Amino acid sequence: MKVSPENIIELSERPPRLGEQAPALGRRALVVGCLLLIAGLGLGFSGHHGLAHVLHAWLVGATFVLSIALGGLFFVILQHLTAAGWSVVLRRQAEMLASLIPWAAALFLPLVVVTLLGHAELYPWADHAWAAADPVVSKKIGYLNGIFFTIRMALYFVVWYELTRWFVRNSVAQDRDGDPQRTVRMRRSAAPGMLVFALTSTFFAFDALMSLDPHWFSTIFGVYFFAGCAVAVFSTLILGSLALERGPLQRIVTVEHYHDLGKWLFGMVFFWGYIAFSQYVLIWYADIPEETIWYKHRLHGGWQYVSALLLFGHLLVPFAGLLSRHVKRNRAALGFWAVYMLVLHLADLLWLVNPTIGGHGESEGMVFGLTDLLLWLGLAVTSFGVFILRAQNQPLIPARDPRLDESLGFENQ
């Protein structure tokens, strides 16, 4: 887009935002997801391992919507931490996103009532006569219990409202009156919030996921989940790029653009590769029975070829599919490799999760069918819904940032 301060003042005054046919594609998504939900459900109730594998497929598809929303509340930090003027007309997108976060909380409710009533069926230590019998996890009975789990998990999900909050509140206040103290504030604000949302996002990663298996431990795990959100939102944001450009984006998300958000996701990409090794690398190095256990479960009975899928799929292919800095500057080339990157990242979920689904950190072998897909469906497309239906009145691009004229003549160097 030609920067002029005809353009700027055009922006400020008439800022673009979803059409008309917003609210009824929203709705339609949210009836198309419920459908899907029901179908899933009631597929997952009848099948052989019921109310388990539900819950497990479920936990895998409320991850990967809350991975998308941590990614985004990630970025705008980031963006704030740094005072990037590059990804000013992308930020609106994820301050979107991370607006998510109190949807996601709501899909997590389920799961927390489960294990809160005592059900061990996604969590065994919430069983409480076997979790006191096991002499590994009866040591760890003060941190993995029903009542403290749902304090903790209601507390990292109002952190992450309050963090987004902050940010969206700021952010779209300033489009109103276009008061630059604004911008001051959010990144004075960045850098402690950026270390909260550190903290939050490990221990969550900790208690949703890595407690599957109460017997198992990794300390890196939860910079393992948050590179997973990195890839989610990036992809997410070249995938929701390419669909505004062609309406109320026109002009205004440019090549530039595109190729950093390219640079961005090869970066993410090689780090969660980087962050995987190092943490398979230092167990097998190590060679603790306890510890070696969660990859064995990973390696038989049909997830090696998961695991196979993940090391060449998630880290090898794209890494040589990115590399190049045409593919980060064609839309088609980045906008495939933005599809594919989350389909593997929800593989990469599945690959977490469902293993455990044999129960007190056992393994049943291959647990994956129509049950999954249904759900991970239903999920996504109705937070798609909800989200369309929350940004249909937002403004588009933050109109009134004091570095909008930045990010309008962004050039690659």
The other form holds:
Amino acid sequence: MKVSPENIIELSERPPRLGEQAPALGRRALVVGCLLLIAGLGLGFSGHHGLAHVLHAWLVGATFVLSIALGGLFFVILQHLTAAGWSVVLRRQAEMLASLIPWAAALFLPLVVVTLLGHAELYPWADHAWAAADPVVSKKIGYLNGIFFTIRMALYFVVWYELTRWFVRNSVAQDRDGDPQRTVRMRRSAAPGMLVFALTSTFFAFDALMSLDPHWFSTIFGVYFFAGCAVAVFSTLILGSLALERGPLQRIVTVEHYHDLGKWLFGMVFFWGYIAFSQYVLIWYADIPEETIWYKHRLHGGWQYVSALLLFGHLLVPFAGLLSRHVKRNRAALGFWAVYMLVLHLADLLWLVNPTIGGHGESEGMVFGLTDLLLWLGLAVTSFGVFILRAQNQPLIPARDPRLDESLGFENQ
Amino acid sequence: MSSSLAGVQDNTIEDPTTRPTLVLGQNDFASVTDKVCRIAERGGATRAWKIAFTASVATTLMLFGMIVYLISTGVGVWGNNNPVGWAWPIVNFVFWVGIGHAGTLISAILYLFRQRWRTSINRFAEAMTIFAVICALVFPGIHVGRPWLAWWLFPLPYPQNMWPNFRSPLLWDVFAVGTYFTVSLLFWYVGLIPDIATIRDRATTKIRRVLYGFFALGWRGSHRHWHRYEVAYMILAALATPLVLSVHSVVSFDFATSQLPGWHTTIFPPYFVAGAIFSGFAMVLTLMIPCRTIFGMQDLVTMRHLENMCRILLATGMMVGYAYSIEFFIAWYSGNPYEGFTFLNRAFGPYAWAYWIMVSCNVVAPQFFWFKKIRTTPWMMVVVAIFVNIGMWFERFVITVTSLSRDFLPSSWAYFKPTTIDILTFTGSFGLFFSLFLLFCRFLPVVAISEVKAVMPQAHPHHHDDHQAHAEEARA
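Return one more block: the form predicted together with its partner chain, after the form predicted alone shown previously.
The complete assembly is shown below, putting the previous chain first.
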């Protein structure tokens, strides 16, 4: 579309917002999500693995929500850091996704409390007696213990919340005052922001996911988690834009933006594959038992199918599927791949988490069922509800961003 | 109006309402062509060039002398010992391959990211890439022990039915670096074609016309030529992008697939790639800053370009620092006594001096780039960039030598000391690099003329409308 100055003035005076039916939709999502959660919890607690299964499924679902929020934060910081122009009309969506961080903190609260109380169903090291007796874990008891874990988790969420708040507050304030200096200030804080983001998300991945098997370690693990966040957020942004383009963002989000989002998704799928392959091939090649055990759990007892699913489904198939320019510029096709990648991202988290059911670094084989699906869906749907209820408070685009016209008129070569 | 005038003078001011001008001064298409081509068209070489070239060639001859001495005598002339079987040659190899990363990153990845400022520096950086990879290839070639059998590295069918070990990352390296070199060379050459044609068209002597004409492949600048060119460039950029990642990832596999603490760690591939880009950009800055002054190209390679490179240096330096910290943390977290020892040994053992040189140069030095004053003062940038060059050599030294010198068996520990031959061979490789580089500066367009023109305001279809508007504004 050709953007005229009149369009831009109109946009900045009456920026697009969510429709009036949004709050009702949000509330409905909350109700449905809560029902799903109740069903999932009921089924889970009555199942064979009881609390252990519930906690693992909950961790997968909560990490899924958090990974999208963190991906949103990463997207926002990255756009400011690089002074990007093409993405301005998408940035508010990412800001709203990042604003889910306090909600994600609430989702992690039960897991942290259970661990702090010394229940070792999720994190074996929470059992202090076991940890002290284990020859390896006893060496890191100063790091892996309930109190320090709680402090670190609190720190990560506070840092992410503050980062999000800083960027969202300035961005929303700019909707009102249109001060371009805000953009300069946000760019300036983007660099240290990115640094803090990298360190906190890495250590979060170590603490929340890697320490499920407290014997195992991998230096690339933080980057692996980050790659998953990036895949998740670009998928979500594609879906969000598709949904909003039917309403308030019509003629604001264009095929050119989908093309770029598609390129990013393709790039991040490949990046995830690169990181996953690097980790696997180095551990496979050196063949040191203390490292290979982690993959052994994931190559036996049914998990080998999930491993194969990740290799083909999370890397090779979407690589081929997203390669073409036509796919990235076709809304239906790109929307399909976005949903597909979110499902595969869940499979990736499942593969990281559930093989550790059984505790103490042992695996009980394939523990996966309706409990997981109900809890994931419940967490995702309630989070969607929270997202909608929060997103109605501000315009859907940073309407007076100085680079808005660049984004509206953006074209790929 | 006043703000746009100020923008012409200083394009490093952050103004989100407008994009910085990438070509300064009163330049139009003709003056850009003239400015760049003149460097390659000087009748006789300048005195400074002759002195520099003579010195470089002499140093290159020393490198060849060292190689002849090595081959005729044996690897005993190096400081390599048992257990430090991989020493300076491998360190130098990784150092040079790393330097060879900036070019393709700038030409491929920054191209895909639509970073228009890359146009002024990509030619230069790509040339540097190719020369650095040539220097890199020397070292594994002479390190194999019996260099006359180095061709066994290639999977050639011959009667003894001997094949290279396809499971060895060292062999993957042959393919990875070979592919990278080929694609980088092609990419560089494809980009050069329109500019070589420009020099051909300006040629005043027959020999120049024939030679540049030969390499211009009959370029006429027709629409069809440009169309094909753009498509080829895009495809090469897309092919080169994964190569930027793959080369140094495979180089990192040489170390990380082993079981040696300090070598075997899963973050190595992305960490090596970040380090390679870091060192490559440092070398681009080191060479670009003096060159832009000598050739009078401050209007084309502006302060904005240099500042952007400083930012990339800062970002990649942070990534390297991240990897150092995570390695250290996990060495402790693993609870593995060998891992823990290796890292403590690096920081406080006999090679602590090398470790702290590495940390100060790679992690501390780039921190100065947080300050805009330093990001916009050329001599300060050169100082930081040279520190980074030194630091990145030491990084490879620390990784390679400290891990080997003290491994699992204390009875076989040994301290490595380089010999004079080691030092002279490494110095000689700089001679080779600079000889090629000086030839490039003398005979080829050091800036991608046609690409720079595309980012000038004159190339914008509405440029002349704007002019009119500005004129009216000024009149009012």
